[in-house]
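The data below hold one chain only, encoded as structure tokens and taken in the form predicted on its own.
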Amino acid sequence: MIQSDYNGVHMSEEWIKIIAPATISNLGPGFDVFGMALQKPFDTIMVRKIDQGIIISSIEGQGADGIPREADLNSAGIAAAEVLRRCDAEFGLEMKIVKGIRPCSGIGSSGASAAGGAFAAHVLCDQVLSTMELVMCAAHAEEVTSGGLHADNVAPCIMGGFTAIRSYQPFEAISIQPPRNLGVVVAMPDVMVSTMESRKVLPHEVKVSDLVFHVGNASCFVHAMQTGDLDLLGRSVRDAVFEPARVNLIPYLKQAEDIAMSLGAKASFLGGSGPCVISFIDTDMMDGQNIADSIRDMYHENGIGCESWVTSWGLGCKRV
């Protein structure tokens, strides 16, 4: 059924609802290559068809006041528009966004919006694009909003599980189901770190020894994901270049990582561009709540608010 609204624009009464989860990007040696979808938190995006254009009629939730409503400035709107363009769609869409992921969090807030917008538009277009094309539509939005083309958040958000990007030109990524017992502890200190700003501190050149270090650890990381070897996974979350360049952007990062490791985490590292601190745990051995509470308490003792929770890897965007 069709109704008229917004100055005579015809709109469908049928809404579809998409959940787009948080993601961890970089993952140690996998800068701009590795990513993993989480079960929570997530953004919720509702869309319906309209005659033409893209209208973002509401944005609610965490950080909503600072997120642009203009579709050409909003990552969900940009990604959806790219899908409609590639599909030669003869309609537009209205979009409502509920942010469950705080912007500037380090767990793919803009990536979830971009992936969710692309995924929702793709459903309305009867899913004619390939998975790689769909990921690149979302990555296009990330490039516009963050100043650099990277798909390490949007790839796992759309494909689910752990993803590795083999190439950007041509784009190719794979998805691997992580180990069943891989748990994730997230600590989000009350510090704002934008992806664009965090990329400015990165080095433009790396030493050959650092390159060798990253290739070795990245290779073993993928093997550990495939085989379920959490000890090897923990040893392979090593980063000689990118986290060291960003360490001064996140107060008490090393203290938080040390707390997690002392309490039995398999690994602890900076999530994405920060400020989230991510810890991997074996859920057969522990529930991770002590790590979440202890890192949160450390930040509070130093006058910085911190939210923390325990989650697991997830399956990516889905229609609900």
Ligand code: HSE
Given for the second form:
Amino acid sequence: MIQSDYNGVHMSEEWIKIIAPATISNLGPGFDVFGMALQKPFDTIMVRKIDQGIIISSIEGQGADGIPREADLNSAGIAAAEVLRRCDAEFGLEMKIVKGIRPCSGIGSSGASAAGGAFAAHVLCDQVLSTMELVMCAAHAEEVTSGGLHADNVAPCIMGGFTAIRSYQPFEAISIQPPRNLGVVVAMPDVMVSTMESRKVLPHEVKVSDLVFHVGNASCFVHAMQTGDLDLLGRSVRDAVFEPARVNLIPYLKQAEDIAMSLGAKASFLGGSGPCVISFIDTDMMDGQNIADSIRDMYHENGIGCESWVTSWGLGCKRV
Ligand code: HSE
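Having seen the form predicted on its own, the form predicted together with this ligand:
Next comes the full complex, this chain leading.
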């Protein structure tokens, strides 16, 4: 049914609802290459067709006040517009966004909005694009909002599980189902780190010895993800270049990682561009709550608020 009630624009009444999960990118050696979807938290995006253009009629939830409503500045709006453009769609969209993922957190907040916006628009375009094209639509939004083309959050957000990007040009990524017993502890200190700013501190060149170190760890990481060897996985979460360059942007990062490792985590590392501190655990051995509580308490003792929770890997965007 069509009605005309929004500034004279004709609207369809049928809303579709998408959830788009948080994601962890980089995962040690895989800067701009590796990513993994989480079960929680997630953004919720409601979309319906309108005659033309993209209208973001509401943004609620975590950090909503700081997120632009102009569709050409908003991750979800930019990604959705790219899908409509590639599909030659003859309609526009109205979007309502509920942010479950705090912006500037390092767990793919803008990536979730971009992926969710692209995914929702794609459902309304009868899903004619390939998965790689859809990921690129979302990555385009990441490029506009973060100043650098990276798809390591949007790829797992759309494809689910663990993803590795073989190439950006042409774009090709694979997904692997992570081990059943891979648990994830997330600690999110009350520090805001924008991806755009944290990419500015990165080196422009790397040493051959660091390249060798990353290729070795990345190769074994993928093997461990595929075979379920959590010890090898933990040993392979190593980063000689990017996390060291960012360490000063995240207070008490090393202390948080040391706490997790001393309590039996398989690995502990910076999530994406930060500030979230991520720890991998074997859920057959522990529930991870002690790690979550201990890192949170350490931040509180140092005068910094912190939320922490235990979750697992997840399946990516879905219509609910
Ligand atoms: N790979 C990107 C970075 C992810 O580390 O800058 C940002 O979320």
